[in-house]
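Next comes just one chain, in structure tokens: the form predicted on its own.
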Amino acid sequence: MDRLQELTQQWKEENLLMPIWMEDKRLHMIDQRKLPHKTEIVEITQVDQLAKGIKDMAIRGSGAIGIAGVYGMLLALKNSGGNKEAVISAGEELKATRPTAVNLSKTVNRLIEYAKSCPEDSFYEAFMEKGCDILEEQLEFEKRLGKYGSEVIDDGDSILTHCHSGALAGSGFGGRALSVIRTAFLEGKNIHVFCCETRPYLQGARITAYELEKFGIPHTLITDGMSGYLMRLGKINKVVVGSDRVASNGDLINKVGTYMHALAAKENGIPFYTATSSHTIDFMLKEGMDIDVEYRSEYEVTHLNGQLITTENTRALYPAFDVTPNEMISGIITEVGVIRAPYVTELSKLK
């Protein structure tokens, strides 16, 4: 049995959710696109087939994408028996998948890079043993992520998060805002969750409410709309989201709708938190509005499950992200610490 085949024995008796892991020379995929009514286990030989569910958001969420970028190129090394070029190119196209998440293109690139570097006579070993070590370091990230996050999380607490940052969306554990979450619950303390559909792909109602359930998590499913009411209300108290994208001055790139909760947090003063890597921060990014911001199908605002929801001939528009200003933010979450403002300074010692 190799590395890789021990590692994924020993996630699988930890009862990780895992989005992605290999079996023999297959990789096994939950297509999150079914959640929560099927799960559907997706059989991938070929790094096209991976692409493909990348772009189609069989699996979505920046850790998970990562480490999927981690599975195809150890998926390319074992189907070209060792071939460089094979596992280099398998990166490129990786890559070019999500380009604003950019915790794959981090990831992948560190691999290609390593790839170059790599001696011939050596390559096949070097590299599995590289990839199987970055797995290990994603998930060992969120654990730690997860007891510094559940530092601001008080006994009581009733917390807002918006779209899925959780365990599907990671290594297994609670990806980047339920490992927050999941932590602080683990560790004893009586809180709520209040979840956001998050349209229009309803990741909140599919896949965190999903989430929450399998980890006992006491929680409310609300619509997008609803979460600057209930604050007024005094019904939420705290805001942890997940990130797909830090700038290196502190501005949030992350799922449509992230900007408006954080407006009505600020409003309302109530703490808004982010929960991300140090690799999700972007030092190129000097600031947030710097970004080119994917624009998904229209058909995703038009349709639901296939079904047309409006006339024909309505147009639709679907920025995939925003972008929350550093100001509104009260705390940076990593595996690191809790980085706090002044953000420009404190970022850049993670570098």
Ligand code: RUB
Given for the second form:
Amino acid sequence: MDRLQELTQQWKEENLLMPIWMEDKRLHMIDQRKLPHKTEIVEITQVDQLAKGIKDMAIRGSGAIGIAGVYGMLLALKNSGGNKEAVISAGEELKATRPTAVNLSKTVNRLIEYAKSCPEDSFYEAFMEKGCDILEEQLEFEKRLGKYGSEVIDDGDSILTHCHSGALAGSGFGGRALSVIRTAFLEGKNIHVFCCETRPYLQGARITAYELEKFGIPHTLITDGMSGYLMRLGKINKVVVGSDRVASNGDLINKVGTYMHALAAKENGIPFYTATSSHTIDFMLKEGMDIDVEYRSEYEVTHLNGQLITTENTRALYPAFDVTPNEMISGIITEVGVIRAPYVTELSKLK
Ligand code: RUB
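Please move on to the form predicted in complex with this ligand, as the form predicted on its own is already shown.
Entire complex below, previous chain first.
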């Protein structure tokens, strides 16, 4: 059994909710578009198929697409019998699929650089080892940030989360925001989660609520526009979201709607946290608003479950992410601890 097989076996025994894994030279991926009604596992034998799956959101969430980048390059390694050019070109193809979440491009770039520096004769073994190291490291980060994050969760908290920053958006333990929430719950804290449905793709309704139910964590689904009022009523007293990218000044780029919740939290004096990994910090990005956010098809807004919900002529807009200024963020939860302002100085220590 090679190391990847051993790891996969170990993760299965741990009962992780993995978004993607490799077995018998094939990738297996849960098609997240079918959740929660159907757990469809798609088998992937070619990098093209995986690239399409990322683009079409069959697999999504910043951590998960970073991991998918690793698996895709390992697939190319196996398929090509260790051809360096094929592995690098797979990385380039995968990187181009989704631009905003930085984990994908950062992880793939890391592997491309590694591939380039590897001697030809030991390339297969060395690249496989590196890929496995990264996969293990990502899961380890997830568990560690959960522990640090749990320190900001108090017994009795009612926590708002947006979109889906959970196991299937990460390595399978709980991703980022849900690792924090899950760890606090496993530690015996009495908590309740309000999860936003997250229009238009409904990641919150379809996937976050599904995972919270699986983990046995008490939760209530709300529509995105309800958060402010519930904060005013005192029904929500903390916010924890994931992050697709963090700029070097601490600005947060996350699923569209996040900024709105942060504004409401600030107005109501409610702590707002993002859970992330140090790999999601983009030190090349000075401020969040410097980013070109991904715009997705208006079809995703005008249609629900493939059904047109507007008139034929209604035009729609879908910036998939927004930017929350760092001054609205109480803390950035990472695998090395909770980082607090001044962010430029504190985050630079993670370089
Ligand atoms: C996912 C999304 C999630 C983030 C953060 O976007 O915005 O909130 O990925 O979660 P999409 P995490 O569904 O468009 O991929 O930090 O756990 O990835």
